[in-house]
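We begin with a single chain expressed as structure tokens, specifically the form predicted on its own.
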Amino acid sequence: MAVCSPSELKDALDVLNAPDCVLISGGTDYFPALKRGGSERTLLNLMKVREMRGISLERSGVRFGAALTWSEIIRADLPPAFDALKSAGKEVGSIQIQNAATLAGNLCNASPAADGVPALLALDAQVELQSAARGARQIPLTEFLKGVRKTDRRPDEILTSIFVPQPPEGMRSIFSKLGSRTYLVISICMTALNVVLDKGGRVRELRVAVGACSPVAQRLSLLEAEAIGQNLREIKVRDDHISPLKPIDDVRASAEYRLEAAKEQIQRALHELSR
């Protein structure tokens, strides 16, 4: 196995021109599938990427690395918009699995149960790949993700951030992770709501996104859109605002048992933001 770990972007592109290339960002995910033996493959490790590090503030929004570890994440000086995303990166894994893991990986494996894409989704995220031959495009994350392990990343292209637009003044965001115990879990459904609340304490702007139901994680239009000029605690979520969910039947959870804890999630949530 020929690991490259380049500090430059341009040098990361040649490289990942070579034959059986395999971009790591983190890791966490790749080598613990490997099978005994190891692999002839090259690895190309992102981790040192200049331009994949960091946190930038820009007058449209906020700018993440993609080499940026859930760590960084967690300790990052970010406005309450952010909340839920930082919540999320504390129960991805263990400490150790939280120094190492990145938002690229998080995003490139397109897990359903991925634990940060539901606090993304929320935050309107975009991710920004770059190719050699072709520069830069960023697309929404909602088109970027494509189904169960599948993306929109080009075999030529490395994901290299992702852009928040910058949100509303007021926004806040809170995350919510089921599993089967406390720690170290896979999720069995996971919701995010970020809120922007009037000065009479209705909604102006409700942003729900949920995880680990349906083969990509989902924002519930119907219920933000029925939300707006309400109250939160007067906020009943239906079985219709659910409806576009399709959770699957397996050792974690039934579907049904996923649908009903979305709703009862999304409920504590809303009465929660309401404090």
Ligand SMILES: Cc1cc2nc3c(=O)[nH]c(=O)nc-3n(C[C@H](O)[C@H](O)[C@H](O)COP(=O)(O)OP(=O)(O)OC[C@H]3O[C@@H](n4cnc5c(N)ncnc54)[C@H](O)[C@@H]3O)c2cc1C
Contents of the next structure:
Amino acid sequence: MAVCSPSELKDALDVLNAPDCVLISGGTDYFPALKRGGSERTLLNLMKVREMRGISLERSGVRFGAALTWSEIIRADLPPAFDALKSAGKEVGSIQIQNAATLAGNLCNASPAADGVPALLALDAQVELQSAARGARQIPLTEFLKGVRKTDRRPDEILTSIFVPQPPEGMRSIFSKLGSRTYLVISICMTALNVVLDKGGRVRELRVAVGACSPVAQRLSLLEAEAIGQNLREIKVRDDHISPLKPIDDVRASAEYRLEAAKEQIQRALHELSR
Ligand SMILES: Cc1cc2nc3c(=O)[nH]c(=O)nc-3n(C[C@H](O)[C@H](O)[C@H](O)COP(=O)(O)OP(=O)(O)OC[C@H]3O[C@@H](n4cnc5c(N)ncnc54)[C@H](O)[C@@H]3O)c2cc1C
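Alongside the form predicted on its own that was just displayed, please also present the structure of the form predicted in complex with the named molecule.
So here's everything in the complex, that chain up top.
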């Protein structure tokens, strides 16, 4: 197995054109899933690519380099709108995993249970992809994630950054994860909520995203729309609010349990945000 670790994006894009080239960042999804016979591949390690490191605060929003690790995100000085993203990072595996694993890997692996996705959906995140032939394109995360292990990434593209448009003034956020134990667990269901309240404590904007309850994590638009003008404690989460969710039965939980858990998680998060 050959490993190539370029420090410039241009070089990384050139290497990507090699036959049998496989992209890796932290490798924490890639290596555990590796089957025998993968050794003839060229691994393109993106962790040293200069343009994909660091967080930049731009006038229109915050740009996260795709090769940032979860530990770097957790330690970053970011406004409260990003608290849910940081909390999600603290739930990704163990500290050892968080030190190696990246945001981009979490998105590109496209697991329904990827803990980073709901928080980024609630931040209206976009992803930037670059190819040597066509340059850069930026698309909403909702369009990038296509299904279980399916993304809109073309074979010659690298996900280079994640962009979050400037969150509204005063936006706060919260993340909750339910698993069958506290640490090192795949989510049964997780939710991220971002809220802005007016001076009277009524909802000006609410964003609710739920993961592990459908092939791709979902925003709940009916609940978001109905919440406007309400006091957070008045909001009662109903079955029709969570109807976009399409959970499966699996070894971790039944679909019915997941729906009940999602409803309860959102209700508790609304209560927590009202304090
Ligand atoms: C013990 C253990 C516990 C875990 N616990 C959790 C958990 O609790 N929650 C959770 O969400 N995940 C968990 N994971 C999964 C994994 O750690 C995360 O999804 C992590 O964020 C993946 O990042 P990575 O950089 O390691 O990805 P990699 O393994 O490097 O890559 C994953 C996929 O993305 C592609 N890719 C990577 N970077 C790019 C890029 N820049 N552009 C295009 N494609 C790219 C790769 O080709 C590969 O297909 C766990 C993994 C392990 C081993």
